[in-house]
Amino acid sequence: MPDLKTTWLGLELQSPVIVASSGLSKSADDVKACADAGAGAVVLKSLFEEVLAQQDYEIKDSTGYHTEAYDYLRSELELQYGPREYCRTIEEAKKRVDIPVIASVNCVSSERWPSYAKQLQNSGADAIELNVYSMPADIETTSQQVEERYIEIVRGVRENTHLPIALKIAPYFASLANMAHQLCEAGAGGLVLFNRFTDPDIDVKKLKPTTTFQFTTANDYHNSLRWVALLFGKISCDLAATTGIHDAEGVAKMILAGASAVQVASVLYKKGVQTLSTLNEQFASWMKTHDFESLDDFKGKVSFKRTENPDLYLRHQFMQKIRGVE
């Protein structure tokens, strides 16, 4: 039987496949519902840090809303968790499963919840995820500030606690190398490509701007994939894939690309928490037909880590590609 052991963030999996930060993951029960279907590990449903600004009864300071966003921010945060309910989510959960619990911070800047973090630690939570999203809509800010954010937010919990420490990025960075180089050297531990967003829409009924949200697909994958495969060897922590992995073959691509773990919820909602038995079973029956026995055998296997020049490389796919469909 193949070996699914791998090490994320310096923590030991007894599979590559974590849940990840959702409404699957809110509760000490759905921890424990995903450990025994099979979970590597679970990314708690995120803490939002308006909920921590909201702990210090400055939240409207601590945002540059305008009121009628301040008040339906308010709203929405007392659906969220609260930061004590969160760490004793966290201390329940690890009396309960054996696998790896991370926290999950959403966050927009690193003035207020850097501290929080020791309270994560205490409570006995193995890893921090970071969860960034930030819309840089203001025309004065530059891209250097934008990426400066991500540096102080990395650097602020990295010295408020000794937990690993994971960034999940979006891709809209002008050079998306070299800010993962950057944010590995500011302590994050591993790097999780990439973050998703609710999309704008407009209702054009009632004339009025909304929000949506939709589950990947099994073909949304491609983009992580390629950050993957291009980063493996390149910077000094881990990678994590996750957007659009559906079954053991997205698995078997994202760690032969250089991954050292996937992040599946999209698939979870609609098949339930029970396929992460089939995405394990299936994933080994993979390797076994490859005589692969364990991970090391065949992660970054290919991905661009030997390739001298990957830019032409991409560039000499991307024209063969498209004089194929002339």
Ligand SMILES: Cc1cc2nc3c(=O)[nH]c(=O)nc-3n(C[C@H](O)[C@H](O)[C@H](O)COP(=O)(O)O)c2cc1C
Second form
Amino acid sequence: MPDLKTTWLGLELQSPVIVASSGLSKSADDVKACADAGAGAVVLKSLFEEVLAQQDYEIKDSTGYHTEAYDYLRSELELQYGPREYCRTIEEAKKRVDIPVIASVNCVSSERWPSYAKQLQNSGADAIELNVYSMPADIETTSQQVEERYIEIVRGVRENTHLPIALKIAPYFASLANMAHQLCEAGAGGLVLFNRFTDPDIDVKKLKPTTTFQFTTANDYHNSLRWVALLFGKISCDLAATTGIHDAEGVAKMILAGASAVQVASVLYKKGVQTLSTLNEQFASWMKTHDFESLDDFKGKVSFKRTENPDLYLRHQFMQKIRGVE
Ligand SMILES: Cc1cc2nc3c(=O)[nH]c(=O)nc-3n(C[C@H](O)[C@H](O)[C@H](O)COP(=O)(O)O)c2cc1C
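Coords for the form predicted in complex with the ligand, given the form predicted on its own:
Shown next: the complete complex, the earlier chain at its head.
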């Protein structure tokens, strides 16, 4: 039987298949179900900065801005409805499973997270995943300023906790490779490529904006694959792939590209958490057909750095394909 062990953020995982932050990882019961089905680790549903910011705003209103009362109530509420509840879930989950439990925070600014990171650490989280995203729609903000915000968040958390840090990012940077490098230098131990967001739409009957969200399909993994392959061996931190990984072939492709692990959500929503055991079994069976005994035998084998045809990950691929179609 091939060995599916891998290392992600310095943590040893029995399988490279991690349950991605989602509604499937909200409670200790959820985490236990994922662990029983064979998850290598679980990333908890994110704690959202906006929720806490909203709570701050409501207290501000109710206290008439009296500083002392505001500070007191704010700290109480944050503890009650924010990290405290979240930390309790981590503590409970850690008592019930042996696999790593990774806390996730969804942040847009650098102010709140450093102090919360400490609380997450104290509750027994094995690592922290920072899900950073804000829409850079301000015409006065430069790309450098946007990048600095990310770096500040990582540095702030790094200074306040010894937990390993993963950064889950979107691909929308002018120079993604340089940004990835900077994030690792700032203290991230791993990058999760790439997050997926809700998309805007317009209701043409009500003439109002709406939001759409769809699960991914097994065809949505290509951009993550490209960037895992391009970055493998070039930056100092681990890589995990997410978005569009629905089967054992998808897992194999990402490890061949250079990922240490993959994160899955949509396939589990569509087929159930039990699918994790099928993914592990089929992935092991694929390894066996290639005589691979461990992930080290093939991790990064088809990355940009190691493959004989690295140009296929670049523009060259586009030119060739288009020529074929025309
Ligand atoms: C219902 C749902 C809720 C999600 N919630 C979060 C979240 O709270 N934080 C986060 O970082 N990602 C969240 N995600 C994104 C997933 O973690 C994952 O990265 C993304 O769905 C791509 O993986 P997939 O193709 O396997 O679905 C969510 C995804 C789904 C489907």
